[in-house]
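The chain below stands alone and is given as structure tokens, in the form predicted alone.
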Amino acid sequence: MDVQRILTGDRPTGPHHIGHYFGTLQNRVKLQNEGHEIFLIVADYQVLTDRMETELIEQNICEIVRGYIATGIDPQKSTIFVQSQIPELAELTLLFSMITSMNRVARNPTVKEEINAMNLEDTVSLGMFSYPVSQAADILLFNPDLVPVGEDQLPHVELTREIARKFNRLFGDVFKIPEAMLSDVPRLVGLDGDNKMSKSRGNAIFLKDDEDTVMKKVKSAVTDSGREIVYDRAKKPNLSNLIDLYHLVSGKTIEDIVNLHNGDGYGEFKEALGQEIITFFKPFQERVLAYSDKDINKIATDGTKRAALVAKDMMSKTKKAMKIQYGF
């Protein structure tokens, strides 16, 4: 097996939820345990692209690190680091902005969608507009082979690849051209049935939720008309989403779940789903209790120190290639 370097991560806007686990976290643990070199960025500067409430960022960084540890990330095998503590990332963002046109960034469909969703057309900040360039720096400074992303992030990876190719063409081969790695798990819809599961939309089950909270959230989940437990994405999309979740946490097939609850109403089905979620995540919650706040801070600090060594080396190669590494 060829060992590959992989760069992925999260914005610290709150704790991980069940959608994160099945969408990305379980795959990161799998890749780590297969022997790949994993870099996990906690992208705190990216929080500022769409909000100025900074008082919870430090707490949320710790929540993200806890989530990594709870789900099986081993800080001795994987490097967890904090974006703002690697100054070379900001420096590389500046350099990449010199070779990336505003028109190219404006064509990024993900940026367009996020600006429209937040009604920021006339007030969008430069940081929000150009964060795909910042994300390219986050990736390329660590020279990964693979970048695991959701489908909505593919345009960012494609821009990253374009920037790497352009830099290499202008200044010589410095950066690998990373490949996107798509998750094969469908994106979970939130409990409200209207949006993807999200920290900010109040429609998520968090990995840290206690048993009562999990059950309360599941019982309040939006369903469809009628009482029959059937899997039909066209006629019963909300129930089908809950059945998908049931399948993920229990390992049972869709057919077995439907047969098991044949004749049940939504209440009985939700009760069973809630118990499956509680059982599935209990080992994760027990694992994280073994780590104190001091332990979590040390994991983030040690990982950032390791990442800084890689960043300094890559930044030196970058500036040398550009002939801007001066002797004074």
Second form
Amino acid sequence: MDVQRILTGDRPTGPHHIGHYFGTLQNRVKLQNEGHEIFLIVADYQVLTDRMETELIEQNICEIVRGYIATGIDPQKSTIFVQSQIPELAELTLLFSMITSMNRVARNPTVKEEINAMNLEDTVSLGMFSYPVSQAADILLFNPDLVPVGEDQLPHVELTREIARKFNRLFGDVFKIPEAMLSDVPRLVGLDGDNKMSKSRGNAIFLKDDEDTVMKKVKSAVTDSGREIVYDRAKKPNLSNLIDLYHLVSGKTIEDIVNLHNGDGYGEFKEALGQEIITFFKPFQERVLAYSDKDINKIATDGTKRAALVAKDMMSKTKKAMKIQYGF
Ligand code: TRP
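Just the form predicted alone so far, so send over the form predicted in complex with tryptophan.
Time for the whole complex; same chain goes first.
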């Protein structure tokens, strides 16, 4: 097998929820265990694009690192690092901003959507507008082959590829052209039936939620009229979402789940689903208890040191190619 270098990451805006687990975390662990070389960026500067509660960031960085470790990322094999601690990322962002047109950045559908969703049209910051350029630096500074992301991140990877090609054309081959890798699990629907599970929508179950919290959340999940347990996307979309979740955590087929709960009402069904979720995530919660805050800190520090070596080397190559590696 060819070992591929893989880079991906998260904004530290809060703890991971089960949507993250099935959407991306599980896949990262699988790639790691297949022997690929993984870099995970905790993109703390990117948090500042849409919020200024800076007092929460440090703790959220630790939450993210904890989530990686809990779900099976091995810090001996994979490199977890913190964006703001690699100054070359800011430097490369600046250089990339010189070869990227404002029009090109303005066409990014994900950024447009984010700006709309927050009603920021007239007040959007330069940092928010141009964060895909910073994300291109996050990626290209580590010269990965693959970038596993959700669908909403595809425009950023496309821009990254364009920047890499343009740089190589202007200054010679420095960057590999990385490929996006979409995970095959669709995005989990929120407990409120909304189309995306997310912390900000308050419709998520977190990996670290205790048993009572999981049960309470599952019991309050939105269902549909008619109490029988059937899988019918058109007539019972909300129940069908919950059955999908049941399938993911239990490994049982949809058919088996429906048969198992034949004759049950929503109450019994939700009780069983809550139990399956609790059982599925128990090993993760136990694993995380084995790590103190100090251990987590050390993992982030050691990972960042390793990432810094790659960053320095790539930055030096970049500047040499641009003929701005001066003698003074
Ligand atoms: N924008 C990504 C998200 O919100 C986080 C991120 C920052 C990222 N830098 C990255 C993802 C580089 C992949 C590669 O989830």
